[in-house]
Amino acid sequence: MRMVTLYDGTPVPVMGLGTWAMGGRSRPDPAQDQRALQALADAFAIGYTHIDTAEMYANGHAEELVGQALRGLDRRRFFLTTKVRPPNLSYRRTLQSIDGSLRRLGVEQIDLFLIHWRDQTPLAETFRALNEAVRAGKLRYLGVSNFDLAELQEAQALSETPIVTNQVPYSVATRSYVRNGVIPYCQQHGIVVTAYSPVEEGRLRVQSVLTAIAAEHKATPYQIALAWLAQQPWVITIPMSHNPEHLRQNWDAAAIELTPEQMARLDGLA
């Protein structure tokens, strides 16, 4: 598996498993349980470490299925990222949300804690929580999600240790966070980019390019898109699934050898 490294050597895999719609999806949905459990387990089982989720997934239910399949399972294997949502950014309510997440998650330190999305608290006031927790030890390392550049430079400037990632909206589709700086800012400051949605949920539209390099690895055209963002530097992916042939191909497309021609191909797509 390829590893983007952190900034105090810290590997982190380039392909891991995001958890939206696993247990419901703005609420809990108990119906959906046991397909969420099997599918983080055949998810371990195949390698998976790096497991990203929310507070806000299913009102935090995800955290709770998240923490079922990790119990007595090695917890120094896996790099847990979990976010706080935006009605929860004031100081207080930060810090409160961080014990809720560590209470679900059922572990004592969080690896990577992100704020999903800004509203309109100081960001200074959101910082001055994160950094108390980091010191606490309950954090590990801190980003963002959803910034756009002065949104990011404003978090790095606040936060006591360096800004590890930006998650975004990207994939061969979907280009906005190139466009607006923030890709070529992360990668050129050493910051992890992770890609949300790179299939856009299973509706990415497969086009002709995707298809025939596809076919020159005997792949899918969804592993070709992970493939393209897993060889980019300083990007990883979380895409979600309950499928278990899904699961396997998603991880698989992480050691896809693109060529610099077809690198080139799928980056004329937008």
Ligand SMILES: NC(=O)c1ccc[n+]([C@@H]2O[C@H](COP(=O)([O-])OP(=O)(O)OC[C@H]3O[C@@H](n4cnc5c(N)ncnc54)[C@H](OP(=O)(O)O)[C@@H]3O)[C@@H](O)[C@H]2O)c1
Contents of the next structure:
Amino acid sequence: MRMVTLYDGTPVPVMGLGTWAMGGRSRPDPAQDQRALQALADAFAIGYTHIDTAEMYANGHAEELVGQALRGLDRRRFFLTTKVRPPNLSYRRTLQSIDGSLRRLGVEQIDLFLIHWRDQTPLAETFRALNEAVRAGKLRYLGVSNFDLAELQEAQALSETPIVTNQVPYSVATRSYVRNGVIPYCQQHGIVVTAYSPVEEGRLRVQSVLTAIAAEHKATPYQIALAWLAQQPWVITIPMSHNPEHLRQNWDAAAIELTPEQMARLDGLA
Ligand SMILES: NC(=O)c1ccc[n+]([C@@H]2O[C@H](COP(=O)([O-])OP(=O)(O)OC[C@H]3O[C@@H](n4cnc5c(N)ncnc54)[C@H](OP(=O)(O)O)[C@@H]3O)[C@@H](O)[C@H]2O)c1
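Could you output the structure for the form predicted together with the named molecule, given that the previous block was the form predicted alone?
And the full complex, kicking off with our chain again.
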């Protein structure tokens, strides 16, 4: 698996697994548990180690399912990302949110902790809690999500440890964070871009360029869309899937070698 390397040398795989809609959407849906646990087990068997979740997903239940799926496995093999939701960005609530995520995931440390998106709370207040939690060993790395350039730079100034990622929507069809300057800035400054909704929530429009390049690689158009992300410097991605075939295809997409000419054709799609 291709890796990006964090500032201290820690490798993070370019292909991770998203968990939005696992075990419910805005609230827990126990009828979905078995399906989610099976998807997580399938993903672990394939080799996925970076799991992206959030306290918001199924109102904490996605984290519980990730914790359940990890039970009995070697914790050190996995890289767990989770996020604090905006109503919890005050100093006190951020600390409570971190403890809640640790409990639901059943771990002693979260690898990467993100502010899910900004609200009115001054960032300095949230970072007071985040910096404290890093010093206490509860969080390993800090990052942000859906931050524009000014917000990202403010976070960098407030964080006692380097901001390792900005998790943003990014796909062959969605380039808003290229246009607003965030992705070029991250790539110039060694900040990982975590591309979310990389296949447009399963509604990727399969254009002829994707079909043609897919045929050249005996791959699916979705795999080509993911390969285009995985091949870019400082970009990792976290597609979600419950389908074992898709999980395998997404994993294998990171190994597809697109030529510079194919990359350029895909660059030109949006
Ligand atoms: N930070 C944020 O604000 C934010 C926002 C959105 C998402 N995220 C994170 O990013 C993750 C990924 O984004 P997402 O879940 O919104 O969208 P996504 O990964 O682009 O799409 C997921 C959907 O695509 C389908 N799919 C996946 N791989 C496929 C393949 N190879 N071929 C065909 N269909 C495929 C899945 O269906 P099947 O189950 O049938 O495969 C699923 O319905 C989330 O799960 C979450 O962890 C973060």
